[in-house]
Amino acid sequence: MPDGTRVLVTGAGGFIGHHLVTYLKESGYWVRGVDIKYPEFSPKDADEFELLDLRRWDNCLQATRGMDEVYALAADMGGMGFISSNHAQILHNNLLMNIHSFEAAHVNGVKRFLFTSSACIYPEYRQMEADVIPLKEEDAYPADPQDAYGWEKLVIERLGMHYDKEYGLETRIPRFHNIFGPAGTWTGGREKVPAALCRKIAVAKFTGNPEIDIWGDGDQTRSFCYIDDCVTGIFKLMQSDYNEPLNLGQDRMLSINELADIIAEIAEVKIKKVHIEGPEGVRGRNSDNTRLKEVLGWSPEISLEDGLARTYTWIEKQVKAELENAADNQAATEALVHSKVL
């Protein structure tokens, strides 16, 4: 059990973020949560939470008062068809809560800084193809991410490796590859696509209307990681040594396609998949683990069909209620079908 150490997880009232600090506190942590929003779907587990915007100076030196780590998940960011099309909001907001969340912790006296990183921060050309090779963290360079998104957090892990480097702030700099759980983002435009496909294959179930809209074909490719993986994985670097960007994901590469069959099954339903056009992000994505195993002896555990199932049990919950308490069924049922995600 910690000896007294005091941590700050940003974005506490985000789908990871509170994941965090629930796991944190199990670990004996006296943890603080901050966030522009409590959390959506669970109660607030921190000893302390407070509701602070980041994108102000001041807040920053607020929250990271008399911490020992930090934990940086704060982030304005959504699925595909959001961080495609919100580019300025993206790289403006994202920028301000990170450089100010640095330059705080570091005035403040804290001894190690977790930044959370994204697989988006990979160059485009790398990811041209549905069968492509899993990325290493040195694939990086020469940058090329595709949107905003990816720069901004490319741009950070550099300011985190100069403040380790230049003012003795110990910097830890996961980078995710598609999280997905219970408890989250399901619909409303910002989810991601394991939420958007396991929403959409409730309606088919209750409503019996067999088709699932997917952006694009369906064969482009990524690898989707179980939030309590997540998490662990997380612990697991701040603890560490290391100080260089980490891949922190499954390795198990599959197209939008097969993720939707897969959760048909566990449904226990027939789908109808029906291609419309959208953004569809690079072509191909998928993670190298060597170096993850390599430094943390550990590489996620939870296999997808484990967690899609316990993803899915809890998102048909909230698709039965939603409908159920619908003034009007078939427009609620339209909002649900339709809901820009994909």
Contents of the next structure:
Amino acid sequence: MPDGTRVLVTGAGGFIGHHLVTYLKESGYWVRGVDIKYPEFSPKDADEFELLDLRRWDNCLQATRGMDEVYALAADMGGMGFISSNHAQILHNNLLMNIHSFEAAHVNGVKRFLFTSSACIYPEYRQMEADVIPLKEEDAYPADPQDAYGWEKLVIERLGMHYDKEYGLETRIPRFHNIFGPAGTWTGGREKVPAALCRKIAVAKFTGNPEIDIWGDGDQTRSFCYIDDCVTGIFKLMQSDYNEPLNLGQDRMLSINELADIIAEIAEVKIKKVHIEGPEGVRGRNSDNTRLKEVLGWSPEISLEDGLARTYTWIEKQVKAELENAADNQAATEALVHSKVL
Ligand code: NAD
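To test you: the structure above is the form predicted alone. What is the structure of the form predicted together with ligand NAD?
What follows is the entire complex, opening with the chain shown before.
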């Protein structure tokens, strides 16, 4: 039971953050949300929501004051297109945010701090084949993440473990593997592959043009975890006494081509995949969930098909509204196909 526990969720205006706030409110917590923006697609459920730039030390002190627990989800991030071409911005902004957030939590006497890491910390040399061996937590070293985004996460994982051991700030560190679901970024350049494919397939459905662009040959592989499982896993990890990094994702690996086919089937539309040049990330990635099951006695339960059906339905609605409300339908279609903001 929460028993008067006051929690801070940073990044509460973002995809996972706003779903987590709703979950924590429903579980009886008093919740403060902090972000540089309000949630785009749903009301803010937090008891208190403060617009603060967490790169600033004074704002981190303000955000963490009076809090028992912190769920740190704020990050300057996006899909492969964004993280493979904005290294300096990502490293600079995320380091500032996380270094200040940890120290402010320590200064303000926060008891427990959950830092959201990523599968992007894993070394590139273990992810060179599409049919990759699932990644265990200890595979993180010797370190060689592909992008600055992963290096920053790895450094902050270590910072968190040192704050835990030396300052007694109890640290929890999930490494997410491709989280997807409704009410997340679906266009504009920061969206990730499940949302991008749902958008492109919805556009194909409404325009009758079956062509779907896919970056690379589409044989690159990943696993995908539905948002409700992610939030449940975050909460279970926060309640546990496990203070080392832990994979949080599904372990069903499939190719991007297969992902597109599943979405097309859900949408009941025939697609023609057009493979174009684009950032593909590592060749293959999957989560080894052995430790997750040992530590939490649980692993993600929602099937990919169920999660995608819910996600596609939501994105199809956004696409439909965008096309209906556009003054220039042709320009709106173009923008949606190429993920440009109108
Ligand atoms: P998101 O981009 O939807 O949410 C991040 C939020 O952080 C945004 O609302 C953004 O406005 C906010 N933010 C950015 N800069 C800020 C600043 N200076 N001050 C305050 N807030 C700021 O991303 P998400 O998918 O909800 O991811 C949440 C966390 O999970 C992040 O740490 C991310 O790196 C991690 N993660 C996500 C995934 C995934 O598949 N979504 C995978 C691995 C790790």
